[in-house]
Every structure is written in C-alpha cells, then in structure tokens.
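We begin with a single chain expressed as structure tokens, specifically the form predicted alone.
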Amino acid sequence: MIGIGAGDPGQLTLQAVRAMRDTDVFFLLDKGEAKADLTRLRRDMLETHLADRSYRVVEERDPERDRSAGGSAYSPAVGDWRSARADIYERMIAQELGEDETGAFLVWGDPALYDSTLGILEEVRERGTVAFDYDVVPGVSSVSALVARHRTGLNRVARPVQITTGRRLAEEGFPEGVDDVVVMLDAHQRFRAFADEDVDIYWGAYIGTPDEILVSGPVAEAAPRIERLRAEARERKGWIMDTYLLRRSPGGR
C-alpha cells in the first residue's frame, strides 16, 4: 500500500516513489466518470516516475456502498461494502499476480488516515484463500495538507487535537477538553452547529489538486460561503472531499 498524497504529485515521497518502481502490478479501483479524475491522476504518477519501466494496471469497477443507510444500519452497510471490495482485491490478486511479483495499492492521502484498505486487506488475508504479505509507505494525508495549506499548526501549546467524522460531531459536539477538531467525511456540514459560538474553521476541498478551494474565518462568517462553494463545486464536477478543522477559543464552552 502506497500512500501518494491528497492530489499534488509533488507530495510523492521519495520512499513512494522507490515503491512504485518496485512494483509489477497497479491495481485500480474505477469510481465511475464522475470521478474519472482520480484515476487520471493516478495514472499521471505512473506515467511520470515509470516512464523507463514495464508495469500493468489491472482496473475493476469499485462497488457501490449504500449511502442511504443511517443509524443502526450504517455500520452494516459499510462492512458489506468493504467485503465487496474484499471479494474484488482477492480475486485481483489472485488472478492478475505472479507468484515472484509485486502489486500495490496507490491510496490517497496516507493509508493509516481514515481509509479502508488496510483493514479490506487483512479481511482477505483472514479469508486463507490467496497467501500474500504486504508494506505500508505513508503518504501525506489530507489533515497535514489542510492545515499546511492554511498555514496554521494542527494543534496548540500542550492542547490535544482530535480527528473525527461529520457524524460523531453531530452526536456529541466537541469532545470533552478538546477545542482543536478535525472533520473528515461530513457530507452534511455540521460545522453549522457552531456558528453561533466563537469556533474558527480551516475548511479545505480537492486539497493539492487544481481545483483546490480554502476558506477561513469564524464559523458565522465562513458558513454561508463555505455552502455556496461546496454546492457549485460539487455540481460542477459531480463528487467533492473536503476536510476541515474546527478551533475553538480556550474556555468557549
């Protein structure tokens, strides 16, 4: 598994590229034409730092994870998705790897961050039906790129910071002596919730991509704008990722 940054090619580490020139086997999973863009982007770093080496790409269609399931049913819909992903990177592996070759996965972001395919790889590994080992190259996530970009530290003097989604900030809010929160995968843009308290957000989307947008400022100010962009980009282009961090002043409660 190959870390390869939230979108900059420039944030390809050296280790990720001595990965990539090691490698036999790519394998894709294609999101469909309205993401065609990420695999774009993927095959541009191959084609870069692979331009005098033979390699294949083997590409299957990504299965579809059911969205609409909420409460209770969340959880089982997304573990039935990751075993469809299971059944799809066994059946690659198995079927498209030498036995003296090398595959990997080119994931966004860092591998250990908020992403599925460590855990789909071990659920095969689990399942005894094709033996393989595997390394793990971190990349630059989408949190270090977000606050890099904004020019602002993750965290403050001997104060934690947490990391959470959009829906465990819906529950329970800021979590206990915690006033620096990162939120990923919040479809639903929660921070709303505080535009009425002195809480500051960094919001960042398609972060080291061409089509990177930042806004900044208090959650009053910054909302409205924020909803505006999100709505315009995502129609314009059909999906969005973004990420932000919400700083609360010490004390505002």
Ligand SMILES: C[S@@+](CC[C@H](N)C(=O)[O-])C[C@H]1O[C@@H](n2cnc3c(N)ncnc32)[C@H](O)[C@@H]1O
Contents of the next structure:
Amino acid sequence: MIGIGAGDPGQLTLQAVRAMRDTDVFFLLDKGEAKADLTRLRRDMLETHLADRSYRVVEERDPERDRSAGGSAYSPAVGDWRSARADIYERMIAQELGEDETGAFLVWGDPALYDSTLGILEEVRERGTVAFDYDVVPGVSSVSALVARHRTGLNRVARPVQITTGRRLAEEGFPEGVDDVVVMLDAHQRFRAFADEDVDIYWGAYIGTPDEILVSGPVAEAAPRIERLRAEARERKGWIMDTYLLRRSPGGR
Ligand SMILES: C[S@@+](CC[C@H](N)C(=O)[O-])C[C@H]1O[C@@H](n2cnc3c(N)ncnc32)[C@H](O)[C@@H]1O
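Moving on from the form predicted alone, please list the structure of the form predicted together with the ligand.
Now the complete complex, all chains and molecules, led by this one.
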C-alpha cells in the first residue's frame, strides 16, 4: 500500500518510488467521471517513474456508496460499501496477481488518514481465501500539505490538535480543551457556524494541483469568499476536495 501524496507529484517520496519500482501490478479503483482526474494523476506518476520497465495496471470501478443514508443508517451503508470493495480487492488479488508477484494500491495522501484501504485489505486477509503479505508506505497527507501551503503549524506550542470530519464538527463543535481542529470530508461548509466567534480558518482546495485555491483569515471575513470560490470551482470541475484548519483563540468561546 503506497501513499502517493495529496495531489502534487513532487510529494511522492523516494520510498514510494522504490516501492512502485518493485511492483508488477497496480490496482486502480476508478470512481467514475468526476474522479477521472485522480486516476490520470496516478497513471502519470507511473509513466514518469516506471518509464524503463514493464508493469500492468488493473482498473476496476469503485462500488457506489449509498450517500443518501443518513443518521443511524450511515454506518451500515459504509459497512456494505467496504464489503463490496473487499470483494473487488479479493478478486483482483486472486485473479490478477501471479504467485510470486507484487501488487500495489496507490493511496491518496497518507493511507493512515481517513482512508479505508487498510481496513479493507485486512478484511480480505481475514476471509482467508487469498493469502498475501503487505507493507504500508506513508505519504504526505492533505493535512500536511494544507498547513505547509499556509506556512503555519498544526498545533500551537504544547497544545493539542484534533483531526475530524465535517459531520462531527457540526454535531460536536470544538472538542473540550482543543482550539485547533482540522476538518476533512466536509461537503457542507460547516465552518460557517463559527462566523460569530473568534476563529481563524486556513482553507485549501485541490491542494498541490494546478487548480489549488487557498484562503485564510477570520471565519467571518473568509467564509463568504470560500463559499463563492468553492461553488465556482465545483461547477467548473465537477468535483472538489477541500480541507481546513480552524484556529480559535485559546480558551475563547
Ligand atoms: C477520503 S479522505 C482521504 C485523505 C487522504 N488519505 C490524506 O492523507 O489526505 C478525502 C479528504 O481528504 C481531503 N483531501 C485530500 N486531498 C486533498 C487535496 N489535494 N486538497 C484538499 N483536500 C484534500 C479532503 O478533505 C477530502 O474530503
């Protein structure tokens, strides 16, 4: 499992390139029209770093996830989707990989952060129908890329930082004792809820790619700008990936 960074081909580590060069078969899961750009980026990386050797690419369609399921139905929908993915991984490993061959999943950002590939591979292993071993190569996460582009840190001196989802931020707000929160997977711009508080936002979309957009400042001032830029970009490209850091004055409410 190879972390490939969050969009900038320059974030591919030497370790990742070495692992790619030791790979016979690359498994790519295509998420349809909207995510064709992400598959293209992976293919470009392979063409750049493996130009002198042969390799195979196996592309599969990612199963659709039931995003309509809200509330308590959310988790079972995610569970079904993981199992459907595990079926595909199992089949790909069993059918596309020779006995002594090495396969690789090129995982966006860092495989350790809000990515299901690790869990799915473990599920496949537990089923026991195909035997394999694997290693994980860490990647530059979108969180690292975000704060680097804003030239700021994740935590303040001796303070904690929390990474969470848009859904949880909306439900729980800032966690107890934490004033720096990184928010991922937020389709609903939940930062708007903090416009009346003393909170700064460091926002980035398509970080590391030619479409990158960065905005920072007090939420009250930055939010309308982010909303406009986000809507325009989403309309133009058909998809968006954005991440942000919310930073509250320590102890502020
Ligand atoms: C399924 S998670 C995968 C995260 C990935 N494993 C990582 O380390 O960044 C997808 C979320 O990551 C964030 N993300 C990934 N790449 C990004 C990028 N280039 N720019 C902004 N956000 C990004 C967005 O919050 C998106 O909703």
